[in-house]
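Read the single chain below, which is given as structure tokens and is the form predicted on its own.
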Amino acid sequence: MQVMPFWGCMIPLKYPQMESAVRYSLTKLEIELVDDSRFSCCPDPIYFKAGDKMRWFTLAARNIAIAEERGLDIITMCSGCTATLCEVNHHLKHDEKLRDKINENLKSIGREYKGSIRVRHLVTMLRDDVGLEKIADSVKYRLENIKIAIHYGCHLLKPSEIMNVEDPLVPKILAELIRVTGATPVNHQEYLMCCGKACQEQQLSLNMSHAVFQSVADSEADCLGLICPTCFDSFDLGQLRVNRNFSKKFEIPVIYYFQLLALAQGASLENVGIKFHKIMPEEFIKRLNTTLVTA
């Protein structure tokens, strides 16, 4: 299977060790990356939306008229990217005049939209495309007794007619990923909300992440896991923020999914950067070492 990946701004810039894992997960799936160096920014789904909508429809236009010159589907491994890729995706191909108009706008760089592809967070194409049962084979050392508190964040599944991954109320995605390594997930109180990144009003971010740590701590789970480099950002260095604007001791290590799903498929913590957290007590990464057991 090919597919192309877009690896959005923060992964690439700052948190390489994602890619990493990613990379690493993906060969022992049989899945090759077709790269691409013309890629932009998505962009963003949120601040660049607000600020000049039809430059944010051409400019996420032009990344997937990229893809379809290829003709390969894309994968997004954040979740900015995932909701701006994916929105604009679903316009321009049940939008007319929309589609005409962004297309007038391509002409002056030789591109043209056709919405000839997908556009999916791997984590979708994962259960859909390669399925559970071959990601558990691919796993080599079950993460057992490694309790895993689930986070979401806004743009997987919402709006749920727009990303059609499940339920947006009642999700299981990440539960049924996360137990495949042999791990447990965790639903806690506040697994659902969102990380606070887009707030302007920064005691208000601040108050939104404080909650999703009480929940995790509360919930007595090992680690956050979760899917989007926008939402570690908030977690891992925002968790030195907020244990400074509360006075809290928090010290709850972050997870990206695929550095959880790396690690069970053989990979080292060197292989997927751990050392590069902010947070991550001895403690846990004694646990992990402890932990990891022949599948």
The other form holds:
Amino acid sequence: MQVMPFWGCMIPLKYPQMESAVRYSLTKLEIELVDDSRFSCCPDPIYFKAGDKMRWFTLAARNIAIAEERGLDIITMCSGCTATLCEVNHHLKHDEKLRDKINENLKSIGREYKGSIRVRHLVTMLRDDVGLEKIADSVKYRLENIKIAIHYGCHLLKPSEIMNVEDPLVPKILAELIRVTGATPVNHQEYLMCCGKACQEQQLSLNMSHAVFQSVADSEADCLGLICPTCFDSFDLGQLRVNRNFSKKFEIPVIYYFQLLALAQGASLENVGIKFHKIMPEEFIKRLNTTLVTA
Amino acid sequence: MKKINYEFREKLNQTLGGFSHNYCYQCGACVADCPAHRFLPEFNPRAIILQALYGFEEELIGPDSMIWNCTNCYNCYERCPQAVNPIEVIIALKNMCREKGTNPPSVDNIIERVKSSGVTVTKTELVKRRRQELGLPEFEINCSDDLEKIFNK
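To test you: the structure above is the form predicted on its own. What is the structure of the form predicted together with its partner chain?
Zooming out: every chain and molecule, the one shown earlier first.
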């Protein structure tokens, strides 16, 4: 199976350990990644869309048109890229007037949006095209003693009529994907909370993240698991800010789902760049090591 | 007493994504599930939509507008029984702010970065080394010709 990875900006240029983990996992699942250096930023669904919506459509349509040229679906590894590319793909497929306008903008660069491919977050593609069973078969070390608090983030599931993944009020996709690694997904009070990254007032962002940390700390989880580099930013680096702001001592390791999957599939802690995380308590590394050795 | 600003209302109606507030019957379902409202009660999507219906320009797109505290979570989009999609109206208002020059600098910064480099994150030596350590190829971006044309149009 071939797909085009849309890495975005945050993963390759800030958190390359996520890219490393995804590449490892997908090799194990016999999915071939066809990279293309012509992609630009998705562009960002918060600030760029808020400042220049027409160009936001045009640049996203250009990215999709590049994949159309190769006849391959796009997979996204960042919820922000998912938001932009899925939304633009949806609107341009359904709104002929808008599509004509955007294609007029693309004429100057000799491209055309056709509406011939799908864009999905990698977790959705894994669930729907690869299947949980095949993922379970790729697991070498079951992460039996790891409990993971889930953070869905906002843009994998919403708006649901566009994303079409599942009901955003009772999602289960990440719990299912965690379970196949042998780890235990933990429901906690604030698992549907937003990471808060997009709010202008910093205190508001910190309050949202703080609510998530408190909720994870009150649960039995060993770490916080997520699928978006922006949420990761709010919770890894952001945990230092929240601790300072609230005089707290949270020490919750934050893990990108594909780091977990790659570890379960046989990757080393070095392969998935664990040491690049700001918050990574010794105790958690020990726990991971025991799991990977005793399995 | 404040007066309805018909001119502003019309301008918003003509902006991409800025029409659906006309279907709002002020039920407040959006407020109950808004995380920004939960931690900052002054941010109220129902009140913002009401201001949009009145056309209160200064409150909505003035330099002190509350709309920039929207966290873009799309809960209001999911909850609204009238398909008002408050978040999309807020985004339309944000685009009007940029036309007026009242948006926060972060918006211009991001657009400028994409315009000049194709991406929003600056390439650093640190991450370049990390990529090498992880055995990843150098991350290349070849979109500048296309982007220049799109931005100069």
